[in-house]
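In the form predicted alone, a lone chain appears below as structure tokens.
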Amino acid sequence: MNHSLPRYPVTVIIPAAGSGERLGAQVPKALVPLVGRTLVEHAVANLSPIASQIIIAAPAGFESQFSALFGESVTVVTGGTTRSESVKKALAATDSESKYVLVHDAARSLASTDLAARIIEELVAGEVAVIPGMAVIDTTKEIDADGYVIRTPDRSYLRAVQTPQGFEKGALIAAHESNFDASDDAGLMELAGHSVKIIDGEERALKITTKSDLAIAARILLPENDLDIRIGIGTDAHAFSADELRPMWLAGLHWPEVVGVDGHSDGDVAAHAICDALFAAASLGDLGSNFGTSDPEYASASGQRLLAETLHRITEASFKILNISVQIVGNKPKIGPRRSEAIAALSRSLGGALVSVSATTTDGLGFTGEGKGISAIASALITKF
């Protein structure tokens, strides 16, 4: 079911502390790879489209490994030595305006944009704490510290409980400053006296702690064996321009604060990058061949416009898209506040495509860090059909 992708305020913080070691990893869980990406870029790629800020709380001594991966589209802060310490850091780095915070475990990457959605829409309507949960199938029973059974619960009242948990953000921050004690943030806001609403989860969104979990996910993202994956990468960079009335085209998206960068069409280079991506992972030429300077059809072509024919054009050579990562380099204009409409306006030019949109600065190095220009690259992930 696809629910409109909610426009509000919304922060999502991922306490990324778990270890890796049951996966065999020496790094934190959430840098486990699955499938070509981190498990913490696949919930961020999937949580981008609701969110306005997103927060990572690293374990100490990794905050620059995740920093590397997302540039200045996510704040990295340490964390703390529990869940709950963690996700009261984050809470502290918040934008002011975000109204609505959800909490994330990257053991959970693969939970959708749709179930995220969803949370956020109950909030809106004015839920203070929503969380996602599965129906028992197992009978369950109680049993005493001797192991005999208790009680056996009726099973159509449990929920195995996942994440993203959402929450109005004042109403968790003062949960966290209370001296309860609970595994989740939901149990923290019951113990505060807060009605949690439980709706329906997904099984995409297991919880990956052991190798026949990363298996399991594997599969989820590939579910045929025999699937004929392409990888493409695409680059683009513009000056910007002398002309002060030049408008700005990024991502889709007019920057009025920023003037725009000289080029044959709107210069628009995350777009363009994409583009770019697409026609190398398909053997299609790249981005000069198929909208060349030389054809007048494209002179001052939007983005969106060349995003759409370049979709056109390898679905015609029977590819179709499982992913688009794209990062823009430069100084402006700040892409985080305007992350999900970028996010947004990339997906519809490619039918709806899974896009992940990151930025990042070269610390002052090279013309981007000079300001003297804008650039991009991207990469796709394809597949024929």
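Everything numeric in this text was worked out from a predicted model, so none of it was measured. Definition used throughout: the rigid core is the maximal C-alpha set that superposes within 1.5 Å between two forms. Residue numbers count along the first chain shown, from 1. Compared with the form predicted together with ligand CTP:
Relative to the superposed rigid core, residue 296 undergoes a CA displacement of at least 2 Å between the two forms. When two forms of a protein are overlaid on their rigid core, residues whose CA moves 2 Å or more are considered shifted, and residue 130 is not one of them between the two forms.
Put the two forms on the same core and the Cα of residue 14 is off by less than 2 Å between the two forms.
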Contents of the next structure:
Amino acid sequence: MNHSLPRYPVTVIIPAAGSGERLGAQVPKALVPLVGRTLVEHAVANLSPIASQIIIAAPAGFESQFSALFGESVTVVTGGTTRSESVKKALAATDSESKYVLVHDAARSLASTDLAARIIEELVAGEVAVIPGMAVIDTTKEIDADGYVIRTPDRSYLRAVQTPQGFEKGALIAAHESNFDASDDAGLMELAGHSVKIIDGEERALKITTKSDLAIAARILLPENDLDIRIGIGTDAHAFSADELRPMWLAGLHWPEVVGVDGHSDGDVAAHAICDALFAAASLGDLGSNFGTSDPEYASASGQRLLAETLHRITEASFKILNISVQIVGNKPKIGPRRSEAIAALSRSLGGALVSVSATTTDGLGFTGEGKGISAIASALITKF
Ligand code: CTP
Ligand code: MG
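What does the same protein look like in the form predicted together with ligand CTP, given that the last one was the form predicted alone?
After this comes the whole thing, all chains and molecules, with the earlier chain placed first.
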């Protein structure tokens, strides 16, 4: 939908002063990159077509980094310790001629220009407060302090609200000057006695809070075939041990009927091949360069622990697993009867990733065919978010 709005004097306030604790990046959340731009740049790009003024509340100490991104086109103020304090500080910098204010979380970076335009249309038509909301999918309970349900509100009257939230400027400033406390600006307006209108929100206005939200946002932004997809392969092999008591660990499972293999850590060739494939796909080196055979911390680490640590490292580098395939090569153990268990164990160590496990013998040929040892080959498909 394309709204050809006349230019109304609209100030867009972008609270971006949070640290992004739950996202856990090295920089404040608004500066985290998503498909080639920071989150706050996405938010500004989406809302600037309807804005006559944009004010960003930046985390203290990061003001110049925000200014450098936008130059003169944006006013940067220092944010406060709470979101509403950040909004209040930004309100003090609004142009005197602006009539409407849209408050929009940097964290809802992908909310569309169209959504903002629909909010403004309602304000122009005379509403004082207009906010987007989504129908609530889950049945929602109201509880008391001890965790007991007080009541079950009728879901059809509930909305999960988003931003941008639009207001008549004078009314919003007055609501912020009152000593009310609310978790969003619309809440302050409600307490000040204004009626707040809800219009349809949009999926893409999701609040980016965790790493997996970033991955969802990347999918919204990119057509499937534009995703930055990488592939990696890995192999590992170990000889069966002469020590009859050595336990066999393979694909995250213990195999009591088979003697284990010699080698670094627990010798889980399937897990190690997957780690190598993941590191290769992410261009992060390999098992050895990451965990080192001499590093005592990993000398006796289980395959599952190495998988979990590998997942952590590739996630830190902004990669998400699309799928993993591992093939085990050897005469024993027989994988088929425990295939689902093996898939579940590997997947669990990889944060629920899609894993497939296959197995083969080599017709009596080579060290695996001669029953001297076991090997595994893995491929990993990952995507950057
Ligand atoms: N915000 C702000 N000033 C604060 C706290 C939050 O301007 N003192 C902004 C955030 O930058 C974000 C929006 O309010 O754009 C919504 O907050 P949230 O998604 O919770 O972001 P963070 O507080 O950064 O994240 P976290 O709670 O995980 O630390
Ligand atoms: Mg927060």
